[in-house]
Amino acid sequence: MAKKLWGGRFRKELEKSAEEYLQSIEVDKEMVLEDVWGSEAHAVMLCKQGIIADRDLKEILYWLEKVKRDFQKGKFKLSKEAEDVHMNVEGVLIREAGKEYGGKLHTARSRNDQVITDARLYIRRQILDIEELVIQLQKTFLDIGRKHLETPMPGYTHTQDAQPITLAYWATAYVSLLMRDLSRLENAYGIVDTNPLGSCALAGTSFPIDRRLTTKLLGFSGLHKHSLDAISSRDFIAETLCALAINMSNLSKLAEEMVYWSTFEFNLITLDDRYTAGSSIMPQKKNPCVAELTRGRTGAVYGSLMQLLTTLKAIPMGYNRDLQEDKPPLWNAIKTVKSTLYVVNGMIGTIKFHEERMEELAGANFTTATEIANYLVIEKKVPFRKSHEIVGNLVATLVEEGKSFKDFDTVDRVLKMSGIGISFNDLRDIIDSKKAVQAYKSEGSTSPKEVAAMIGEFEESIRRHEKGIKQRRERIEGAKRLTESVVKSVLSGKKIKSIDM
């Protein structure tokens, strides 16, 4: 006879290789506490609805609490023969309490709705952790911004010198970029945070269950009402993976800048020794390994997203065993993103910026050419396209002669050929990188005034996000306390009808 809890219909045992192939213990071990919580909420609801008796509930909750305590002490071991975390937990109840009691837990429930309930409980907590790590990185960039509002540095397009900007402007660009990551994560959380429990295998149940009660006990913000859709859908995992993949893309962008900024040739920064590594053969080497692995591991998170989307692309409505493969890519991506955010924050927070080198490059290689062109438009009333042509010709001549904007006599000579004159004092102010950034007036520009204003706006946005995270955590913790209170009351001998929920 089959030993599996689902084995009544079977006359042969699973082949060992098939049993090994089907098990998901390594993945499920992350969700033991979530499985216990979901099971307790389900059992409480069954009793509240009169589907099981108070005596049944008390016995079930006693052994579920025992599983929880054993797991927290490292004593609860998952058996591969039981296939997954759900069968392991339920198996304890049946062994210890007997089928008379333990066998009633799975009434009006399927592993189909059980597994996605556990996953949603686990994922929403992970999303909150990641949001907090993103905010920590934003705060590190804001610290840099506040300290360097007027520190000039080169801005690049095509990795070529473009225009002077400030270090604060660069730092707050990442704050701005990470704000969208926060929004994506928050949106993913909202899609995750709906209750599928009670959907059963796919069609709901003929038992008079109360899905609103389990929604409350598990702290979900709403009910995933359509049972077939709830069982079939894994877009909440795809949504989360998409947010994580974009976040890693943004961290990879940052990592790339850290790699080439720290080269001898650029020499814009020095990375702290704690976030670099050496060479086994070259004694002088100091390699930006944290940044390089941030780039490298981005591909793994992309791969996790594509793995899931490929799994989902041809699955019909209803549960299919392919969906067992939904969690491994997400678990891997979560681990990678969390560790990357943590270590990148440390790397950025310990950077030594070479301010003199930054200022030197900010005004070098004709980076203020656009400001000369703008000056001609504003002061000399030259149409911009004409001024662009004049300054372009000036740069070409200076390059040919091996000179720069600081060679005033040559600049004066070339400009006069176009009928333009700029005084020495005006030219000196225009090509000064510190003064150039002060000249910007447009909203959101690199001017210290604008950057300071944006810092204030970002700080306010972060406070709103932190408030939202706190509220979501409080909802979860409040639901946990409610469930624990009900469990404690039942175990102390109270009848379920007398317990306020």
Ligand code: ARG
Given for the second form:
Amino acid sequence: MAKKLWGGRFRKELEKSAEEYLQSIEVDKEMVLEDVWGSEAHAVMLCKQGIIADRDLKEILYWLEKVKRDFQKGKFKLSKEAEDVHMNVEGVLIREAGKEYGGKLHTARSRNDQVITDARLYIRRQILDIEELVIQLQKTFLDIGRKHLETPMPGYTHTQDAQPITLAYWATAYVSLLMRDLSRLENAYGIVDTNPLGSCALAGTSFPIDRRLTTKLLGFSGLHKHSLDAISSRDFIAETLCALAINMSNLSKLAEEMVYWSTFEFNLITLDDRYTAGSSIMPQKKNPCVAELTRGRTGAVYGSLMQLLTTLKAIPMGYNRDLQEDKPPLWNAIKTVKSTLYVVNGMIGTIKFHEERMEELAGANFTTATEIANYLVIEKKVPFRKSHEIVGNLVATLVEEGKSFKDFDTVDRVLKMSGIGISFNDLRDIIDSKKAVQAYKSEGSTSPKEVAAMIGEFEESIRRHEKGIKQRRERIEGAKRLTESVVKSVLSGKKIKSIDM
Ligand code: ARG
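Could you drop in the structure for the form predicted in complex with ligand ARG? We only have the form predicted on its own so far.
Shown next: the complete complex, the earlier chain at its head.
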């Protein structure tokens, strides 16, 4: 067995079970390209600063590029014996270029700053992908909104009929809340996007490194300056997990609605066959399994956040091996959130809304009672608390007699007992749910005019977010191109002093 790269101080080899216990390659295999990029930036900087020679750099970059190519072809396999991605990549250099060259890459670097550099590079990309998926879902809701500005549906509180709203109003509520998910992700990105490389083990280094140069080559928007803080902290992962957990909480709200809206009893929607599943015994069944699993997997993402926070609790300053456990919960959460957003978008985009049923329920079960109370306030000068009582009593009588607001004679009779006269036409107009939604004209209300205006504002916000995502992607791509071009120049024999960067 090959000796460990850190093996000098040891007289015995690691016990097999301990070796297996320590290794993290299943998790690290996600970060091979990031490890190569980080290593290339570091090596270029070392040479630029005169810490290693041009010849060393050329050798190092040659083998790092080989790792990259092998990985892309699926030929780079991480070995458990080498412990983690960093030792696996460096191991290739030591093996192929020998310690004389490959052994110089780890000058002025520690796995402590290396691992968080890799993780930050990786998470940046993941957050951008997730932001895009959130925007896709928002766009699907906006499509529903644009089509159904005037479609009435029942609005609920306590899952009980409350007041008529429009389908567009419901759909845009999700656009509105997802906007904050986007902001949280963007905020997390800002915390992730600082360069810890050059912090070394904990105290910085006596070598004359240039941390600004690696910041540039890796496309970070800033330097994570305090080295001890940088290598000790994982709040960038907690912040990301927090944003993901809240996002799942929002998706679970939606999932819950899809589950009961599609029941025979509610009958507000039909979910597309492609997003439902059958029963192995009951032939008639069509189950909302995608929505249920969205609801069900929310717990796992909350769990990931709790798992990390618990790992981080009371960890003293400095790198502690516990911190290796930061990635599994994040990786799991990222996977779940991405697949959930993708499939939920498909489910929502293919819903068939039962407009007739929605309209029927929108005006049923006394949902316009508040509007009758408001009418008494405006037209009959009754104080609201009093009109609330009058209409409450009216509803109780109608319920007792098995009637509704449509039974004009009964409504008229009961209101007269409180000294109120109402015309047939007035009552008909008040209890018309289509007219009711037009009447709610306060800012941010369900009226078609307000919702149309909000749709315009949401479109504008989405454009801003998209622009932000594009700029962040360009920054990453630009830095990657810069590193690649420097690597290419070095490999073609150019001296580092002659390369602009
Ligand atoms: N595999 C380790 C991790 O994920 C890398 C850092 C190891 N550092 C150390 N001092 N042993 O945290």
